[in-house]
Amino acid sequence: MNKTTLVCGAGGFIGSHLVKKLKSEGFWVRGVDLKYPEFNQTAADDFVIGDLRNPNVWEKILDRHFDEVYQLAADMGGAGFVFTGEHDADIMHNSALINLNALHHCTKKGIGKIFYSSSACMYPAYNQESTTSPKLSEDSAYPAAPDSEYGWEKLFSERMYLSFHRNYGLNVRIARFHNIFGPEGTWKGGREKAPAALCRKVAETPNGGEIEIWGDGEQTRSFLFIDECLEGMRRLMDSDFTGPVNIGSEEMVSINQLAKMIMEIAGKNLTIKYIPGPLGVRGRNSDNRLIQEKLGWAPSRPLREGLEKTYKWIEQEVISFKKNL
């Protein structure tokens, strides 16, 4: 018998890639989301269009035993969505409801184990004021002071998963994602993250032109290519470690460096215009000591390798989008 798995948020970027990986490993996969994947056909054996805020949807999708559940569904986006403050109520309400439902119904149905995707956004802002030496080891989460309501909801949900683990014996795995990127992700519309936004700007701008960056471009981040994210998730699920654990890259770059790397990949020489915009923390980088210790593995692929694949895909999207205008 194939192992069975449920992917919540299977229409999203990470979820749709995860479904493909699980299928390649021989799982029977059911996906659920408000929508089908935007850029490809789902690889799921069964795909349910449903609102995970609704308890009745959980009753419907958990109509059989699942060895594994991956809870990736959330109301989220990049800095332009998370840090303006305009979406705080929806972000907290929608994501918390999904997780409340997930825990209640998965406990009731006796599923094998459940993975929860938390975020580096739950780390305290006071440890991320330096662009060169931010502190994001897993044990630095408290005293809590995330810089966004998105981060607060992630922190609350982490604690909720751990509470259900303690009180009801639910077998949970928690990972804190650090800026996952790659092909077939959102690249326009306001919810895209920095790598996709910059790939789009560079692809749309003729050589010698100008692109805009929020702030001074000196804020630092690390970015993890989707393939390594999936590898980390699967290794964590197969381990005995509950987490939380960082799944991210330790290759920290400034947004200026990221932009220049994308320009090099595109073979373009562009100037940068700095404009006001939502920035988030000054510095963020994954600390991979714990994942190395617990799983004997950590992400190691160079950023440029993933960016080359992502730029190529976004460039094609931009070309076909312009053709269809």
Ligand code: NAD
The other form holds:
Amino acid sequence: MNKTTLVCGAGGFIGSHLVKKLKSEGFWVRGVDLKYPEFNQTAADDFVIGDLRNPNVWEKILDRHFDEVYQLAADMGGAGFVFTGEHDADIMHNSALINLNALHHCTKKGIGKIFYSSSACMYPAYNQESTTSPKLSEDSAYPAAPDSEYGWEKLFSERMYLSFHRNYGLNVRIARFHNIFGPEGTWKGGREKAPAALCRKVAETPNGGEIEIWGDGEQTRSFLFIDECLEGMRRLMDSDFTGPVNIGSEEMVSINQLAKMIMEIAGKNLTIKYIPGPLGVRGRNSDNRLIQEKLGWAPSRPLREGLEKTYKWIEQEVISFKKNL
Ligand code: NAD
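Any chance you could show the form predicted together with the named molecule after that form predicted alone?
Next comes the full complex, and the chain you just saw is listed first.
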């Protein structure tokens, strides 16, 4: 018998890639989301369109035994969605409801294991004021002071997963993702993240033109290519380590360096105009000591490799979008 998995948020960026990976490993996969994947057919054996805030949907999707559940559904987006303050109530209410339901119903049905995708956004803002030496080791989470309500909800939900583990013996795995990117991710519309937004701007702008960047471009981040994120998720799920553990890249770059790398890949020379915009913390980088210690593995591929694949895909999207206008 094939092992069975449920992927919540299977219509999203990471979820749709995860479904493909699980299928290639021989799992029977049910996906659930408010929508089908935007850029490709789902690879799932069964795909339920449903709202995970609704407990009746959980009754319906858990009508059989699942060896593994991946809970990726969340109301989220990039800085343009998370840091303006305009979506705070929805972000907290919607994602918390999904996680409340997930834990109650998965415990009741006795599923095998559940994976929860937390985020680097739960780390305290006071440790991320430096562009060169931010502190993001797993044990630096407290005293808590995330810089967004999105981060607070992640921290609350992490604690809820750990409570169900402690009190009800639910087998949980918690990862804190750090800026995952790759092909078939949102690249326009306001919810896209920095790598996709910059790839789009570079692809849309003729050589010699100008692109806009929020802030002074000196804020630092690290970006992890989707394939290594999936590898980390699968390794964590197969391990006996509960987490929380960072899944991210340690190759920290400034947004200016990221933009320059994308211009090089595109073979374009563009000038940068700095404009005010939502920024988030000043510096952020993954700390991979714990994942290395617990799983004997950590992401290691260069940023440039993933960016080349992502730029190529976004460039094609931009071309077909223009054609269809
Ligand atoms: P995504 O927005 O592409 O996917 C999330 C999916 O959840 C979407 O398809 C959305 O429709 C679905 N969803 C939202 N509300 C729902 C509801 N009520 N019922 C059913 N489905 C619902 O995001 P992603 O980049 O694939 O991220 C997946 C998970 O990883 C999220 O929990 C996110 O917070 C976390 N994460 C992602 C990153 C990143 O860089 N992508 C970083 C840190 C954490």
